[in-house]
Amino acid sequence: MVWFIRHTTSSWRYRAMDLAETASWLQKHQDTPAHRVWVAVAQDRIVGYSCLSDFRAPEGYWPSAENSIYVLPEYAGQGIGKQLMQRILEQAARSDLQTIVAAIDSGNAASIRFHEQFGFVISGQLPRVGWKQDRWLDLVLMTCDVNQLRRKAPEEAKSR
């Protein structure tokens, strides 16, 4: 989302994707059932999205996916992010994925706490691997064991 690119280090992109790049990105996600894109709409406006994407390019990484969750700041705190996260966690549990990776700017304590609520654990930190807003950025890698999600699903179904 353009706002995050311009104003934060939540995204390390310098520019938004153009229409052709966006269409290609969406098509790739539509073609991969475990990587569907979920969109939150409020007042006829897209206010957030979540998805899983390839963690890394070589095919040996297929059992892992990287998550993305963005909610516009004026809609934060309304449970939209939690709903979007729940969608991708359910999607992952139905797939053959084993691990979800969250790559988060180390200064984004709110995102780290958010991911911890869903069972993500800090698995490492990469210092000075990014540059944005005239400063070096450290990357925190968090992981979620999808098998833990699969084990929780039957328990949660029983409690309903």
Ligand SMILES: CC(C)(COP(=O)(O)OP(=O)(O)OC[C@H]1O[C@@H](n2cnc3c(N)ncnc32)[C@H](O)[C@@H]1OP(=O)(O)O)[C@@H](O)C(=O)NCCC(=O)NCCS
Contents of the next structure:
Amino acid sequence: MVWFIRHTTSSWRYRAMDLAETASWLQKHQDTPAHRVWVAVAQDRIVGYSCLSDFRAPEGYWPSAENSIYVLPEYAGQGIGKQLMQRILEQAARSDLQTIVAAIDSGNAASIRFHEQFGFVISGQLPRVGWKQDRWLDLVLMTCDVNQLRRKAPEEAKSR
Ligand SMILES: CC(C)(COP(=O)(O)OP(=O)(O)OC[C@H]1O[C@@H](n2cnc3c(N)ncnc32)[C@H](O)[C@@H]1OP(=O)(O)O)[C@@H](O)C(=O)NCCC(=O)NCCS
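Starting from the form predicted on its own, produce the coordinates for the form predicted in complex with this ligand.
Full complex below, order starting with the chain above.
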């Protein structure tokens, strides 16, 4: 979301996608069965979104997907992030995914705590792999074991 791109290191993009890039990004998600995009709408505007996307492009990475989740600050703390994350977890459990990866700026303690609440664990840290706001950024990789989610929701898993 543009606000996070402009003001934070939650997103390491320098500029928002233009319309053509967004259309192609959405189409790619539509064409990949395990992937999805969800949006949260309030007062007729998009106030948050989450998605499951390629973790890395080569085909051998099909058992994993990367999640992204953003809620505008003025709508934070109202349960929107939780609903968006639940969609991610339900979709992952229905699909053939094995692992969800969250790649988070190491300074973003709130997001790391948020992901931990949903069963993500820290699996690694990559130093100085990013640069934004005139400083080096470290990346924390968190993973969520989708089979554990399936064991927690056997009815959901049965309907795959
Ligand atoms: C992280 C984020 C998605 C949370 O969304 P949210 O709508 O504020 O979260 P919710 O209101 O649904 O809260 C869900 C749970 O997470 C907890 N939580 C939310 N923000 C938190 C924070 N800053 N610190 C600790 N816990 C937090 C809540 O207490 C809640 O727990 P509960 O159900 O036990 O009460 C949102 O703050 C955000 O967009 N952050 C910036 C972007 C970002 O870092 N994205 C992740 C990178 S991919």
